[in-house]
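Coming up is one lone chain in structure tokens, specifically the form predicted on its own.
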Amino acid sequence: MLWPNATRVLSKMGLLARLAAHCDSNTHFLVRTSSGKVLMKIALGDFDVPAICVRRADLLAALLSALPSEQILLGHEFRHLEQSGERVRIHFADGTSKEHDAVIGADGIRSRVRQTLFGKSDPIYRGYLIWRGVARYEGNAIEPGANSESWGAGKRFGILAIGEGKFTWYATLNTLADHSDSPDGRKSEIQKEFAGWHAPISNLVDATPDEEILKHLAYDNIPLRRWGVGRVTLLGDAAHPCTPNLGQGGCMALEDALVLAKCIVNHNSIQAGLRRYGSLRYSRTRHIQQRSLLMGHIGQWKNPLVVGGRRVVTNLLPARIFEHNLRRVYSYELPGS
């Protein structure tokens, strides 16, 4: 999911045009139960930039677009580093090493370079699994511009366009870390569970193949005050990854490549951009991230009287309310120095 403040730093890139062409703009979210009334339809606001869903291999091939090929290196798989003077060097699984003037590690919730720089981290996990997977709906049951997400007791499920007929779904489930998948296949599973929920949800899952059904387990980590050492600094889920109950994961790295790039830029040392950027960044992806922990907290409820308050208080609150706080997320203007 790329929200505005994601969209923005596509469109400074010269990029949103490629993506956006062949997505639907996303106008509002609705909150619904599992029958599928509607709780709340938040207006996702008027903005400079569309709200658009796309398949992350779009998003990669478009950034990819945007450099020489000879820019890109695979095949290496990143075993430790070390900083001596003015250079970064790398060394990898392999044998190899390679020197750098700066080194940005962007390698995920289980960073090597994060734990090289700052030791052992393990990631958090929330008690709950994710299902998702791709599928072509052309019935009526989805409202055109809209997500969703139907909340059920310990459950989700999302819904969100993604272009030309097709959309991406997910499916939480309060579970044990070491869930194994059905021996009937996640396909069966996910019928099973969220059987007697509000069209299309069983047409969607249905309409996936069982081998393209992705699983993973919900993590986060505490948020690092400091991302960097030296020439080294990190950026994304390796500084400060986030449940995806915002769908902020990937808006965030984003925004972390331009902050920091304009760092780099506007200062005479490559140690002081990055030490810069990591400031600018800090107090913006911890309210990411402990808003994100929040509202899977909330969503994964699962006591029945619990739910019903939910479910009542969702429905009175204003949608306003929830409108004010997202424009501020939406709205972030990128710090340049």
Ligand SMILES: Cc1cc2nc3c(=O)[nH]c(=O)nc-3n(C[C@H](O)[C@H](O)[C@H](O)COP(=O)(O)OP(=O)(O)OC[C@H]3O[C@@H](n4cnc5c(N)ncnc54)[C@H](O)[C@@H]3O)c2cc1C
Contents of the next structure:
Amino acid sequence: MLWPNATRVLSKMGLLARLAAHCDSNTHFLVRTSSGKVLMKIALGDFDVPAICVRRADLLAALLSALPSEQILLGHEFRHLEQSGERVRIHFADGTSKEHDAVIGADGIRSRVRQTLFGKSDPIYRGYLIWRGVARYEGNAIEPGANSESWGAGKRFGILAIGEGKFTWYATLNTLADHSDSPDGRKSEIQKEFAGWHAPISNLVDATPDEEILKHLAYDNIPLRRWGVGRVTLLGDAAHPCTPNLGQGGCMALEDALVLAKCIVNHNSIQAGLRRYGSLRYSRTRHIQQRSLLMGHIGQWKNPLVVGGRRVVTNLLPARIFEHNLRRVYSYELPGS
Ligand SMILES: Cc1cc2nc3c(=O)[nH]c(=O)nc-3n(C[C@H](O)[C@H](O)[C@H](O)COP(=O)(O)OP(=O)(O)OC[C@H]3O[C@@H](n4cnc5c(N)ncnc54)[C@H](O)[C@@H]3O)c2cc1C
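Alt. form predicted in complex with the ligand, vs. the form predicted on its own above:
Once more the chain from above appears, this time first in line as the rest of the complex follows.
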């Protein structure tokens, strides 16, 4: 899911039109019970740019199309780096090395660049897994423009519209970090866990080939106050990994990229630009990490009494509280540097 704060970045890069061409519009978000009762209807708001659901491969292809191919060198596993004077030398697993003016470590939640700068800090497991799939559905159990998340005890099921009759779905389940797949396959396990839940949950899972169902565990890490040293900085999950509950991890990486570019262009020294970037991004990304973690905790509550209380409170709470918070996230204007 790319929310307006991310599609605004893509629009500034001239890549949005291509990505949004075949996407449905997303106008509101429903929080539902496992039987389908709507507890809260949250309006996503009117922005200058849409919220869209795209396949990761399509996003990567759009980003790739904007770069000259000679700028990309694949198949090089980063191992370590050394800084001396005005240069940074990076060493790869195949024994080769390269020297550059600066290095941006965008190497994900288990970032080796982060480890090189600040020592080892293993990601923190938050107690649940997420299965995901993409399916075609042509029935009428999904309200046009509505994304939804349905809440049970220690499990949730979300549905997001891609467009042209395709939907992405996700299912979460409290489990240990060493959860292994059922011998009957992921599809069968999900159907068992979500048996009796509202339509079209079973249809979506059924329409997804077993081998295409992804499984990830929910990890994040504590916010990192410093993002770089000298001529090296971090970006995306390497700097601020978060649980997927707000669908904002990739969106934050896109925001990072544009702020970083502005900071490098607008500062005479690379080091000053990199430090300014870190300081501009810290509180924004920490806020998303913390809210995401909280939403995950609440969404994964399992105790029947607590789950009952959550249902009552969610039904009573005015949606505008959430709308206000979401607007703050979505309306982020990239700072000048
Ligand atoms: C279940 C789930 C659902 C999500 N849903 C959303 C969503 O709806 N919207 C959203 O915005 N975000 C979502 N996210 C978060 C999103 O996937 C991440 O925040 C995003 O991928 C981070 O991008 P990144 O480029 O920083 O890191 P990554 O996407 O992890 O990319 C890191 C890259 O670095 C490479 N790499 C790693 N180590 C090395 C090395 N030593 N040398 C060379 N290369 C290396 C990796 O191969 C990889 O290509 C979700 C995450 C999960 C788990």
